[in-house]
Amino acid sequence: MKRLCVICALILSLTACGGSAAPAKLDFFAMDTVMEFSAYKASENLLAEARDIVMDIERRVSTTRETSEIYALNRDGGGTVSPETAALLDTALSMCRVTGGAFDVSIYPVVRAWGFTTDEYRVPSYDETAALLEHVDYARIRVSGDAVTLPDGMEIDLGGVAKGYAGREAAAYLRRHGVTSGLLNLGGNVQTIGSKPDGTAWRVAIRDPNDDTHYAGIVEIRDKAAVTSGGYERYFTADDGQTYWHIMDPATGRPARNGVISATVIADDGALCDALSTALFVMGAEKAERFWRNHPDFDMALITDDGEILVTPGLTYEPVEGVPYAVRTLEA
């Protein structure tokens, strides 16, 4: 799960031109990570329902609280749950179809054996890997209605999806309140709500990431949701000196490879941007381009590991001056 206070994008404005009235903030901890909401024109009472939206979401999907209805499904092996729930596993299932398996719910098993989900960090055996990847595959999961069934040994995490999700549902409740400028910033998975007030659009710093100190561009968004993946939200440095971060190659049951280090995702759901992050990281630069391009329904910025940072030309994207990488737009 995505679940660092910073992930890769960071907000640069929060402010309008014009002397418009302060938006209303509201701070607060889900998720494993502080969240931001902030939204002109509403009360703060407003922007803590949306909130009980992102922890209601939480306490229904969260793999390790006892009470949660993902925690019963992999313990039990299958149960029923509620409509939302089964609404978010169906779009978490869509995406691990569209992606072809980059992006894979049952993969939650081999995060844990590495010690993400515990900070308990360990190289597992290939033999334990193997073992492991023989119950990841999500195409075994069973859904009927509200009825989920798992094979027996598979576990399930939908924190690939969670918390782009849970901004979705928070911005389109603040929408139906009359809310038309915000921005929801869910531990760097960012939503937006409109534009600023005075009409410019937001605009969200995507992280270096091999220089935590430093931005890699900036994009400009207007009414849509950002979110970046990277290897340096989660890792640790073994015994052998290798450095190893979260995100898994499901084919492999070890950390991708394949030549990205971030991948930022722009489109009108955050759900989608949430497990697309993810996939594009997994497939690397090449399948992730030739993906974009069977799908053209987001852009992105990928920054790969030999200095490029290839961008959608339907993307507004600023260098940053001095960072050491070179920008390639793809031809349409």
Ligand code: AMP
Contents of the next structure:
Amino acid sequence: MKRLCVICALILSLTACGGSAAPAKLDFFAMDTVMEFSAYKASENLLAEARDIVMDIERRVSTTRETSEIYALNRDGGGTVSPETAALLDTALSMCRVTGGAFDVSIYPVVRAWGFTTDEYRVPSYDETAALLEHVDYARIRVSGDAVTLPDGMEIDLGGVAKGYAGREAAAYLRRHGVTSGLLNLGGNVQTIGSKPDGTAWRVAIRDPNDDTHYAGIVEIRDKAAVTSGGYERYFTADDGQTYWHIMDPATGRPARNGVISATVIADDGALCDALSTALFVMGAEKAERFWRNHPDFDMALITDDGEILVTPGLTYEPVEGVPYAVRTLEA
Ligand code: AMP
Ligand code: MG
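May I ask for the structure of the form predicted together with the named molecule now, the form predicted on its own having been displayed?
Let's see the whole complex now, leading with the same chain.
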């Protein structure tokens, strides 16, 4: 319920429509989260077709559904996948490469060891995570057309990229069917189509990672995706009093704790935003800034555990009054 409220509250902008007819809306549950689709000059039927695209992606790439293509790959050590799943895997692998393995789709056995796939949370020993890390290395995945081969003991998980990819695909479908203004909220992964009907930008709120009753700030975007990775999305507190979250550092096999507590990425391609938000969270602020300087085709807002928000200069970012973070805009 808490999660539902947060997601509902995330979007500030849906009601401001500058006199246009009300948008069509559709809310549904997929990929473990509540999704809200909204589009102007669209029918509810069209939104239902866009929802089915998301459902279909979930059906193919879920790690836990025994009928999914990824489940079969993990069980059998490889196999043939649909062209759509091969394309998503290809995108994910290119993000693994470009981030130098901060994003790594083969992290799945580690995620499972911490209990995040079953909600039976536990803190594995260093020996256990070290042993599991032997099987983590995206570079050893072989893809040839639609045929995928995983080395012994490896299992993959597209959970760090699937929602952003689904948003991108759903938006592309709606655009093909004439939608020029819409907002798709896939549980904190926001994908916009065009701008608001009155021509102004969509305003997307970023949660305060330290306080789920507040926003930290608002970004203005048009026809882009904004995707946030935060430890607050999924975590548990262990007997040792420590909080452990679902974003793993492939270098250690333990939850990534490199100073970034929320990473938002804004770019045209939602799949890229999703993989990158996970990767920048893992990298920490310094490496993330370096990465951005080498790949300046996206914007980001990173909240650090020492109270800063690092914002790239291309981003229209509006801090929320009273929130205790110092905004630092990176130099171009
Ligand atoms: P996100 O919420 O997009 O940051 O993705 C987090 C999800 O991606 C987790 O629930 C895991 O399933 C998976 N994951 C965790 N750590 C990584 C990582 N370093 N690289 C790729 N996927 C990850
Ligand atoms: Mg992600």
